[in-house]
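What follows is one chain in structure tokens, specifically the form predicted alone.
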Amino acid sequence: MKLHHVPGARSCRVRWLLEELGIEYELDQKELRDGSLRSPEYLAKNPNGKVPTLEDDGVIFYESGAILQYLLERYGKGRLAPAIDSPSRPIFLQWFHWAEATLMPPMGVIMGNRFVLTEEDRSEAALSVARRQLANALRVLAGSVEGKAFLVDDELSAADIMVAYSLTLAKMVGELPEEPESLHHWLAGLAARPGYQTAFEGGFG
């Protein structure tokens, strides 16, 4: 199994899950600015020119959420996700997908208007709207993790991994407010895990 990875990218989610599941893997670490993501060889694996990309037993595919779901189904053996017939399963799926559907869109606009777009293409209005959307999403998350170590039941799940990546990104670029404290307590507990620390080696970018 090979994981194509850039420090701080969504591939951190995959690396973290691999570490938690104890799956052996080869890490192909790339850099955003060295051109490797735009090489013909890599684009043949992932035409988006992004990470993560996973290679496993002849299968090559991308999208962090899809990869996490695949790993859970093929190698999880019931770990890090409630059983399909568990009453906790719908809540797990809700948070698993909430990370990308609700939390990451405003972060994408923020990242674009702060770091990616040229000065002439940046929009203070778009940045302001995205920050309001992010604040609303963070309030929802804060209420759900108040006094809790994990999003679902009393144990780590892949939903925590999906959401905590997005929250870590917000923190690293200075977009995570000091309040509510519940967000920081929840993230700190996850950040103490060896799997998290391995996944985020090298910081961002």
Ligand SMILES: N[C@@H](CCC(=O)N[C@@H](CS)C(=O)NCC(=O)O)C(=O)O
The other form holds:
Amino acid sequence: MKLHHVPGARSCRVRWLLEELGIEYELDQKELRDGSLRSPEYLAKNPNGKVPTLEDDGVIFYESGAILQYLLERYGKGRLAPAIDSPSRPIFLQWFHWAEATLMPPMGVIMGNRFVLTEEDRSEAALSVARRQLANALRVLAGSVEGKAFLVDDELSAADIMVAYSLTLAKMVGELPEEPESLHHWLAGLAARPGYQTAFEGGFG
Ligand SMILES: N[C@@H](CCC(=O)N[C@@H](CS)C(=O)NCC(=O)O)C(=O)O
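Previous: the form predicted alone; requested now: the form predicted in complex with the named molecule:
Now the full complex is given, and it begins with the chain already shown.
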């Protein structure tokens, strides 16, 4: 199995899950700005020119959430996700998808307007709307992790991995406020795990 990865990118989610499941993998570590994500060989694997991309058993595919779901279904043996018929399953799915569908869009706008877009394409108005949306999402998350170590039941699930990646990104770029405390407490518990530490090796590249 081969994971195409950039330090600090969403491929950290995949690496973290691989570590937690104890799956052996080869890492193809790339950099955001050296053009390697735009090479014809890489674009043949992922025409979006983004990471993560996973190669396993003759199949090549992308989208961090889809990759996590595939790994759980194929290699999870029931770990890191509530059973399909568990009442916790819908809540697990809710948070799993909330990470990319609700938390990441404002982060994308913030990252774009702070680091990626050219000066003329940047917009203070867009940045301030995205920060309001982020604050709203963080308020929702904070209420759900208050006094808890994990989002679902009392154990680590792939929903924690999906969401904690996004929160780590917000923290790394100074977009995570000091309050509410519950967010920092929840993230610190997850960040103490060896799998998290391996996944985030190299910081944000
Ligand atoms: N929804 C996709 C987003 C993938 C994505 O945007 N990856 C970023 C890094 S976090 C990337 O590779 N950006 C490189 C670029 O746009 O040049 C996923 O979850 O896999």
